[in-house]
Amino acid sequence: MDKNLVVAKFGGTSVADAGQFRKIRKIIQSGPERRFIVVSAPGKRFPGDIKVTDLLIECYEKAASGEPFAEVLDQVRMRFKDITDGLDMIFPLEEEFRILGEALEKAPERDYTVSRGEYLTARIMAEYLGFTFVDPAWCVCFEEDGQLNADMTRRTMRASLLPLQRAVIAGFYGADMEGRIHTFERGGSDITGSLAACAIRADLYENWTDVSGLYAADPRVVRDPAPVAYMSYRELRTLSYMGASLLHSDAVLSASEMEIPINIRNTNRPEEAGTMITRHLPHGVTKHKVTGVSGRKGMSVLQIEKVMVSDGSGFSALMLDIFKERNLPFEYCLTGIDSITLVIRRDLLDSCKDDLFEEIREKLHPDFIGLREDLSLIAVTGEKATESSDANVRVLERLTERGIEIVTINQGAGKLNLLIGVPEDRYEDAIHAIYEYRQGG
């Protein structure tokens, strides 16, 4: 694959300490095509450690409530001092933390405070590598309401980056027209990397983390699951949304629109090829009927029944309007002749359950409202399903053979993309059963 222009994003564990910075420099030196680097804030150095972003959130919360925050802010300063000292660098940390401390004292702003982790990491990395530092406040464009202006961002990022030979960009944040900082949700540095790759039309977007690509199942559930060498954008978006947390699903969407391949790599094992994400799998690559399986616990299923609910009366639309007005998202919705079934996160539903049910009864007069709690939602993906139409049947058979109740099923048209609801206490059993089918067992 031609790799003349590469954007490489390094996550929190990859920049956790000075030793990790040195690994990144070796990676960059080994591939001169890696001209544009995106970095997160320092993550955990060891189990039980605290991420810099979490310390900064604590700083903001203390400052906003009028509590002393200097001790926590000093922990952040020491994290960066350990990095610069370990790299034998002279860097104006005291001045940067004086500015941050004054901002917290006078008018604390959450997004500005939290963004300083990425800002300082990128400043230090740029100086360490001898690259140009690019502040995303210059080129990642948000509206005043905090929504990303993707079109303007691509134009401004392209104008900012293309004249540069090499640059380091801070991930996770940008700014609106007034210069006010806005952040993405957690994991947003992936989005910054993808936006940069799209803006400069990179040949490849590398996402460096602490594992060697994606696995066919969660290693916390399945022991030593098979690595996945190639995966489609669609498969990765589904698995990312459902808990495979190596890459933010919005980052996949941006790259897929421009058909920029994504390579997930391990900073600690750069010799390993990782997982390549493309639109179409290369010829000759082994294609499994099931590429991967992932899932999330903590779901509830809400079922509303009314005779001839789909007879054109608008019942379904009114039902969804209730959820929209309440700002209550759901995972998916299934409509039958006499029923509507919604899968919702339990934590979101618990806080408004009684009021929601009362509103549904008053406005829609259903024949029945039922709620099933303590469920898990499992995603099963596989681009080869169109070549083997029985793959979805075999997956469901495996669950039935293990005595696992199937509470809900949502199947995408065409290619295999099953969302299956099972009791939470059978979640691990279901993952194992599907994975064993994937492996031919």
Contents of the next structure:
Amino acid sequence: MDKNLVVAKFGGTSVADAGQFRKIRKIIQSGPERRFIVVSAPGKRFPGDIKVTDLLIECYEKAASGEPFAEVLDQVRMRFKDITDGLDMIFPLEEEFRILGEALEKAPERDYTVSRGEYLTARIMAEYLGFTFVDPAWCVCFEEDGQLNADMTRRTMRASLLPLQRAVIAGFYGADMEGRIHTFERGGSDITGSLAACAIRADLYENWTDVSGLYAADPRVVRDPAPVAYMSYRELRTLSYMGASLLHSDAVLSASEMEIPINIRNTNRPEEAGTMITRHLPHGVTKHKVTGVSGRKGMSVLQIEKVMVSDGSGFSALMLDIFKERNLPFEYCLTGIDSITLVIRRDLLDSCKDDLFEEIREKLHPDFIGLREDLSLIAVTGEKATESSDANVRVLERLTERGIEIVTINQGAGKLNLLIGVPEDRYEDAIHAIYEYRQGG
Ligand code: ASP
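Let's compare: the form predicted alone is above, so bring in the form predicted in complex with aspartic acid.
In what comes next, the whole complex appears, and the chain from above leads the way.
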């Protein structure tokens, strides 16, 4: 792969203290193609530690409700002071914190306050590496209502970054036309990284974190699961959606639109190749028909029966309208000859169940409504498995061999892309069974 132009984003644990900054410098020095660096704010250094972003949120909330915030703000200042002292740097921290303290005192603004974690980290990192600092308030463009203006961002970022040799960009925020700061959702520095990679059409977007990529199964369920070397954007989206979250989904979406490969890497183990995410897997990179398995508990399955649902009477469309009007999302919907099956998050359904059934009865006059409330949903993906492959059958076989009831199956066409509903109390068994099949056991 051509790697002339790389955007490297470092997450919260990668910038948590001075030692981590040093690791980043080594990583940058070992790859001069890493010209554009995006940083989060310092995250947890140890279990129980507090992220700088969370401290800043606390500062804002205290200031906004007229409570004293100086102590918490000082904790933030100390986090940065430890970093600059640890790196033997002279940096005007006192001045920065005087400005922030005054803003909090006079007119506290949430997004401005919260964004200062990334702002300061990027400024310190830029100085430490000898790179140019880029404030995303100049080039990540938001509308007044807080929506990103993706088009303008792409153009402005491209114009701001390309003339620079090397730069550090603060993640997580931007500004509107009035200069007012807006932040993305939590974890949004991934989005900044992806926007930068798209804007300059980078050859690679590296996302540096504290694990060496994605695993083939959830390590909380399977002991020491195998790491996945290659995965497609589609697989990543499916597995992340079902719980294996490492990267913000919006970041994956924009990188996949521009077909920019994403490499998830570990700042603490830079010698490991991590997971490479591309549109199509390069030939021969994996022998596994199953790439990964993930899932979620807490689902319900709703079955609505009516003779000849599928005869073009518009029954399914009316049913979906009911869900749309109620703003009630579902995981998936399967239409059969005489029935519709919907899988829905149990907590969402619980709050409106009786009402919803009433409406369905009134508007659609179904023959039967059935509800099962003990479901978990499992996603199995495999780019290597083709239409003619028997991987899907084998996966299901493994489950039935272990006496695991298969409540629902949703199988996409083409590559292996299965969503399987199994009883919640057999969730772990099902994940093990599918993982063992992956590993050839
Ligand atoms: N610092 C922000 C957060 O904790 C953004 C990020 O890390 O991506 O969510």
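By rigid core we mean the largest C-alpha set that fits within 1.5 Å across both forms. Numbering follows the first chain given and starts at 1. The model shown is predicted, which means the values in this text are computed figures rather than measured ones.
With the core held fixed between the two forms, M152 has its Cα displaced by under 2 Å.
Once both forms are fitted on their core, the CA shift for G213 between the two forms remains under 2 Å. In a rigid-core overlay of the protein, F357 has its C-alpha displaced by at least 2 Å between the two forms. Superposed on the core, the two forms differ at A430, whose C-alpha moves 3.7 Å between the two forms.
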